[in-house]
Every structure is written in C-alpha cells, then in structure tokens.
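The data below hold one chain only, encoded as structure tokens and taken in the form predicted on its own.
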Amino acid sequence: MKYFVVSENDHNEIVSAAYLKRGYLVDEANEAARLCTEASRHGIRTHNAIKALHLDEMLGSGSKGCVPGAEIIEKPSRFPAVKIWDAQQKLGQATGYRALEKCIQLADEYGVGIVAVDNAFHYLWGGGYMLEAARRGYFAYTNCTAALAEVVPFQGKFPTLGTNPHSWGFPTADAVGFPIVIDWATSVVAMGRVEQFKREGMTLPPDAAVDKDGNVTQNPFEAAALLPFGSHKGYGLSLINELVAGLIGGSLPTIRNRWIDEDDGEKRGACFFFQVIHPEAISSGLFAKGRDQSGNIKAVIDDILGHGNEKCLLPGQLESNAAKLTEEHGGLLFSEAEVKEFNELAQECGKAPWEQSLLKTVSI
C-alpha cells in the first residue's frame, strides 16, 4: 500500500491549529497533537488526529462533552498514593498526560501511584500513555469508559457497553529492545477501525458488528453496534471498565455523551483509571541463578519465545516496527484518504494543505 510521508512538525501544526480554532488552550492543543503524533508514529491508524478531531466535533467541544480550558479539581483522599480528580470535562489527552505524570511522581515516592478521574472526556489511545510510562521504566495500567455505549453484551441485543479499552505497559526495552504494550478495545474491533475501513473501502472481519436490526454484518457502512471479542471473555473485560467507573463516580453507560437540555441529575462524562508501579516495589529479589530483575524478565520472555515459538510476536512489536519505519522514512505515514482528510482540516483552520505531489511516497 502506498503511503505519503509527512513531517511531524507539519502534522502538529495542523492538529494544534484545529484544536486552537475550537477554543482549546495552547497546552491542550499541544498535548492533543502529541498523542496523535505518537499514535501515527506507531501505526495506530484508528486513534490518529482524524479520529481525535472527529470525536471532538461529534461529542466534545462541538457538543457538551468537553470544555476547552477546563481546570482539574483534586478531590480529598485519605490515601497518599491515590489522587481523585474531577476533570470538569477537560480534554482527555491533556487530562491523561497529567494523570500519568502524577502517577509517576507518586510511584517514585510510594512505590505505586493511582489517579482516578471522573467527569472526563475520552483520552483516545490508552497505549500511548502506557508506552510513555514503560519507556521511563515503570509498569503501568489504564482503562477508561468509552465515549458511547456501542457494544452489545454477550447474549444481548442492545448496546449497553462501550468499546472500553484496557492498556498495560512493561519496561522491557533492555530485554527485547522495546516496551511491551498490551492495548486493546474489548470489542472485536474499535469503532475507530470501522471508520478507518469506511475510508479505505475495506470489509469488517466476521462477527465484529451488527446492523440496526441486530444482524451480523461485515459492511462498515451498515455497522450500528459492535460485538465483544471472545464472547463472554470480552464482555467480562468490558464490564470491568464500567464497574471501575462506577466505583469512581461514573454514571450510566447508555447515556454517556448523550446530552439533554434539562438537568435530570445524571452525569454523562467518562472515567479514567491510571496506575503506575515502580518495578522495585514488587521485586522479591529472589531471582534464580543470580539474575537481576531485568535479566529475569529477559529469561522469562526467552523461554516463552523458545521451543519453536521464535516467530511469535510480542505485544508492542508491531508498533515498534512501525516507529522504525517512521524514523527510516523521516516522517509520519498516511494513506491518500488520510491526507485528503488532513487537508480538509487544514482548510478549516486556515493552514496550507499538504501538496500531495511534493510529499515523499513509500510502498509498504
């Protein structure tokens, strides 16, 4: 497939300008562009700037789901390693990066740091935050409730769950050359993947989506709701996010980001959960054959990938390979359909569109 190579600066200029035009502060716009860049650098096409700005238009600043310039309020907590935040519908990426930094600060002091966030707007690619934590030497986990209830529970017929992603990051760069990042939606595909398949004229995998009548469909234009992966297993993992959000203070999944004019007393924002653990905090020190913690991780991975399993991929390996391609070709890689959408964004915010004929192309 042919891709166009775009410099990070040119990408960030358009993305930041688009957020600024919608009323966001400079730091919010830059943090939004930062996460979008990380997604594109690592080949995450479902959560790049196109998805982020579309989500903001439909459910964020273009609706009532996100408030540019909102200030985070820290709520009282009797546990020093735990912070509770009311995000007041602040931009999700800005809130997510702040939560991660606070968790790292707490983990350095207490061995573990947790930030629970209520009244938030979706933070997009959870794996991006975990990748940052793992790069810096921490073991981390995050989940969030999806922007909308779009997933039908196992053996159900009506979408009452979100795609509800889980993301983990492990500091394994010394062991395997890159951080292991496990990141997935709990549906067979994310709704961002459906949008990508629409752009690229592709067909959905089997048993991934249903139409308005509840019939399974592979046509992305007919997909009205999604199905959980692994039947009851994906359903259970999706339920975890809703239960965690319920403990934090989140409200009903089926009304999330569905705003009404009158005040009915319900809440409609998302919830985040961030946890960062300092590896030293969980080390027993009882490593076989005199290995240290890093050496033990490498030994474990070598055993898993041995015995004829040498060609198996590790989670995060494809993303690491994509980042190498980005570096090799000197910029972020976008399809022709994506370049067209970026140029529409550029025109909306008064920036010069990318001239396709001047962009370097690569075939992958």
The other form holds:
Number of protein chains: 2
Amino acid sequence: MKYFVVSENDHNEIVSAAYLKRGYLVDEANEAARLCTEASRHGIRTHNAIKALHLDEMLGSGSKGCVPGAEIIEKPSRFPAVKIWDAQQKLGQATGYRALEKCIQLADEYGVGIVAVDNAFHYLWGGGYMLEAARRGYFAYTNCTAALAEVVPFQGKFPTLGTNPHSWGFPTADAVGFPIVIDWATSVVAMGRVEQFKREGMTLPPDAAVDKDGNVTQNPFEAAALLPFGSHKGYGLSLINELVAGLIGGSLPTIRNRWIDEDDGEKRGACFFFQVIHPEAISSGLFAKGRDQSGNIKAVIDDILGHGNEKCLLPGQLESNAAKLTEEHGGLLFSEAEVKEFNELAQECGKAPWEQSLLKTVSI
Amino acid sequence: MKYFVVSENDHNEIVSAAYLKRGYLVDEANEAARLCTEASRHGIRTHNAIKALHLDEMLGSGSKGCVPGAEIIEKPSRFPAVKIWDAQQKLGQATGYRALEKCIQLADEYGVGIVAVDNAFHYLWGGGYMLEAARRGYFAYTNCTAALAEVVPFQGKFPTLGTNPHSWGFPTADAVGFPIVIDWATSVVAMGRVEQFKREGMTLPPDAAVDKDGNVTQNPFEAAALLPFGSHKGYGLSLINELVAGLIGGSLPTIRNRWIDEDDGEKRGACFFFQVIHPEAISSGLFAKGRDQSGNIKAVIDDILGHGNEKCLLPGQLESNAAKLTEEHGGLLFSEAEVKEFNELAQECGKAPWEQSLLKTVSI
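Return the structure block for the form predicted together with another copy of the chain; the form predicted on its own was the one displayed.
Full assembly next; the chain just shown is listed first.
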C-alpha cells in the first residue's frame, strides 16, 4: 500500500490548529497533537488525529463531554502516594499526560504513584501513556472507562459495559530494544471493526457479538452489541474498570457520555486510573548469574521466546517496528484517504493544506 | 452429591499437624491451615488442604522449593510505600498473608502499598488473600509466577510460561453482600482439568491445548501443553507475571521449581506481587445523587446487571454462595473421597481420624 510521508511539524501544526479552533488552550492543543503524533508514529491508525478530532466532535467539545480550558482540581487527601483529581472534563490527552507525570513524580519518591481521575474525557490511546512511562524506565499501568456501553456482560443480553481497556508498559528498551506495551480493549473486537466487517462482507469471529435479542451472531449486520473476550475472564477484566471508576466517583455505564436527560442528577464522565512503579522499588537485587535487572528481564524473555517460540511476537513489537519505519522514512505515514482528511481539516482551520504531489511516498 | 460436614477446628487440627510433621513452625502451620480453610469454606476444591499438602510434597518441602522455618528478609529500600522481600523459600501461605498485612499497613499510611517477594514458594490461591483484603475494605491485587511452565506463548510451540494467575479483590460487601473477587489463571484450562477430561473421556475446549509438536488439539491424551485464553490478550496477561517477576529477581520460567541441574547458577523460585489500595485514597467524594462510595458501587453494579442482565453472576458470587452453605451446615463440606484422604493424613501424623459415620452429611 502507498503511504505519504508527512513531517511531524506539518502534522502537529494542523492538529494543534484544529484543537485551538475548537477553543482549546495552546498547551491542551499541543498535548492533543503529541498523543496523535505518537499514535501515528507507532502505526496506531485507530487513534490518529483524524479519529481524535472526530471523537471530540461527537462526544467531546462538540457535545458536552469535554470542556476546553477546564482546570484540573486536586482533591485534598491524607494519602501521600495517591492523588485524586477532578478533571472537570478537561481534554483527555492533556489530563492523561499530566496524570502520568504526577505518577512518575510520586513513584520517584514513594516507589509507587497513583492518580485517580474523576470527571474525565476519553484519553484515546492508553498504550501511548504507557509507552512514554516505559521509555523513561518505569513500570506503568492504566485503565479507563470507555465512552459508551457497547459490551454485554458474560451470559447477559444487553450492553452495559464499555470496551474498557487495560494498558501496561514495561521498561524493556535495554532488554529487547523497545518497551513492551500490553494494550487492548476487553471486547473481542471494537465496534469500528464490526463496521469494517460489514463493508468487507465478512463474518465476525465466533463469540464476538450479539444481536438485539442477546443471541450470539457472526453476521455483522445483525450485531447489536459486543462480547467480552475470554468469557468470564474478559468480563471480569471489563468489570474492573467500572468498579475502579465506581470507587473514584464515576457513575452508571449505560448513561456515560450520553448527554440526554441530563437533569437526572447522574454523572456522565469517564474515570482514569494511572499507576507508575519505580523498577528499583521492586528489585531484590538478587539476580542470577550476576545479571542486572535489565539483563534479568532479557534472560527471562529469551527463555520465553526460545525453545521453538522464536517467531512469537512481544506486545509492543509491531508498534516498535512501525516507529522504525517512521524514522527510516523521516516522517509520519498516512494513506491517501488520510492525507485528504488532514487537508480538509487544514482548510477548516485556515491552514495551508499539504501539497500531495510534493509529499514523498513509500510502498509498504 | 453427598458431602460430610467437618468443623473448622477438626480440619485445622489435622492440617496443622501435617505441616508441623514436615518441619514447619507453629505459625506457618496455622497460616497454611487458614488459607486451606478459606478455600474449602468458599468451595475452592482445587486448593484445599489435600492439594496444598500434595503440592508441598511434590514441589515444596518434599523437594527443594520450600524451606520450613525460613525467615523473610526485608531488603533495604529508599521507597517508603513499597517493600521488597527475600522470602528465602518460606511457605507460600505464610509469606502471602504477611505480605498482604504489610500492604494494608502501607496503604493505610500512603494510600497504596506494595510488597514484591523474591525467592517465594507457591501461595496456592491468590483469590484467598484478595478476599481477605476486600473483606477488610480494601481494593487489592496480586499476581505470582506459577510453579511450572505449562503454557505456550501465542503463536508458539513450546510451553515457556506458567499458568500465571491474576487476582483482584474489591470492597463490595456493603454494596452487593460479598467481596467481588476476580481470580483466574491465564490458560484456558489448568493441567488438572486436562487430566479430568481424560478420565471422563471428553474433548477439550477449542484452543485450550497443543500436542507435542505445538499443534492445537482437543484430544486430552495428546495435550502436551496449554494455551493462554483470549489469544494475544491472555498471552500478554501471562507475560505480565513473568516480567514483574523478572523485575523483582525471578529467573527463567522453564526451569522454575525444577530442582535438577542446580549448579547452573540460575534461580528456581517463584515471585509474588501484592498491592493494596485504600479506597478513600482514590475517592473523589463527588458521587452522584448524594451517594457514598459504597452506594455508588452498588448503583454501578445495578446498572451493569440490569436491563435484562439480571441472571449474570459477579466474580466471587459462587464462592460467596459456597460460604453461605458452609455457614448454614455448620462446617466445611468434603466429599467421601476427601474425608478418606484427610483420614490418611491424620494417621500419618498421629491424629485421630474423623469417624465418618459420626459426621453429619448433606446432599447438594
């Protein structure tokens, strides 16, 4: 497939301008662009700037889910290693990056740092924050409640859970050349994939979706809701996000981000949970054969991917390969359709569009 | 099925005696009996005292995996909210309970507490510790590396991962009547289940096991190794335990608990990761409709299990139902085969066996 190479600067200029036009502050617009750049750099097409701005329009500042310029309030607490924030529906990427920085500060002091965020708006790509933490040498974890309830509990009929993702990052750059980042939703597939299956005339994987009566279907046109992966296990993982959010201050999943019937006294925002652990804090120092911590991780991974498992991938490896391609070609890679969308965006916010014929192309 | 009702005292007397006979200290024997009692009380037959003592014989004090009377060494650390322990292969249940207590102390002070344990021996039932933490009002998490590498990485051929369980406990007793405990291994089934499928002449679920060449098989007699649940997602979850253990000080999964060729300079023990969070530390206090934190959790769960999902179970519900049965019948419930095994154990350690004809029976 043919891709166009766009410099990060050119990309960020348009993306920031689009966020500024919607009323976001300069720092918010930059943080928004930063996560989108990271997503595109790592081949995460589902969370590039086009998708982020679309989400903002549908559920964020274009609706009542996100408030440009909102200030995060830190709630008083007697617990020094954990912070609790009321994000007042600030932009998700800005809140996410700031929560991560705070966790890192806390982890440097206490060994572990947690920031729990109430009244949040979708942070897009949890793996992006974890990648950043892992790159800086930390072991990190985050979860959030997804914007809409699209997933049916195990043995249920009606979607009352979000796709509720979990993301972990490990400081393995020295050991394997890139940070291991485990990052996925708790549904078998995302709703976007169901749409793709419709377009491509394909059948869904088994146990991925149910019809309007709650019966499992592989017909994407009949799919009304999603199923958690791994039966009761994925269901449990999805519940975790709702229970953590429930402890933080989040409210009913079925009305989340649905800004109708607002005077019912309920809340509609998402919650985030961020945690960072300093790897020295959990190191016994007792590594076999005189290894250091990183050497030990390498030995463990070599053992797991040895013995005939040499072709197995590590989580984060595909993203790392994509980042290498980005570096090799000197810019972010976008399809022709994506370039077109960026150029429409540029026009909307008064920026010069990219001259497609001048962009370098690569075939991959 | 018919069960015999055995008082906790009678049960603990035999179990403690069996551990004492193997050289364990009084406190260790009591901690061992405590976890086994909790397992049997909650219907966890895979981790009752018979299984625990069998494991200890095969991989613990009967081998070189566990050292009766071992002292836990706390390693020096500059991070106040995280402790790192060298368990020196102390009994898993004793180490597990003590790590949990330390986490609770730390969470009371810092909001979150972590204990990472190196040179550990199998703690049996992670859910048991989480149940205890949740019952006392905390949000807790643990993982450990399993004793043996039985699981093949996603798209691999050879077992290099443990069944590596994850367990979470939530303080939901006020909200739903019992603590929600999410607790499972990262393989589709356990090796014990494969044996059961053999005995019962049944075929394995799809994608649960591979034969000696790494090809997926549903024939339990051909099953040489297990597969992670949920393809790459369960693989990622299993990797987490190995990576965390690798950061702590754990070594190669394929030699774990295999005490042959010991002078290779490698380590063979397991690692534990325990974490407890004080629920107040992550509470924004901003609950809708004037709810308190527990009322909010209840509202969230009511929403998830409403809308036609009323028949769905919560994780921990079956265990809670089993505990109610135990209470109702006034003792732990064991099958005839289990009573026989306990009586053999009693004879081995010079205790009076249970007079089967005098035990109350119930049919369930």
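Every value quoted in this text rests on a predicted model; they were computed, and no experiment measured them. Residue numbers count along the first chain shown, from 1. Only the largest set of C-alpha atoms that superpose within 1.5 Å between the two forms is called the rigid core.
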query: Rigid core superposition, S251 Cα moves 2 angstroms or more between these two forms; finding: no
query: Threshold 2 Å Cα movement between these two forms at R193, rigid core reference; finding: yes
query: Rigid-core frame, C-alpha of F154, shift of 2 angstroms or more between these two forms; finding: yes
query: Rigid core superposed, the C-alpha shift at L226 between these two forms in Å; finding: 3.0
query: Per-residue Cα shift, D261, between these two forms [Å; core superposed]; finding: 6.1
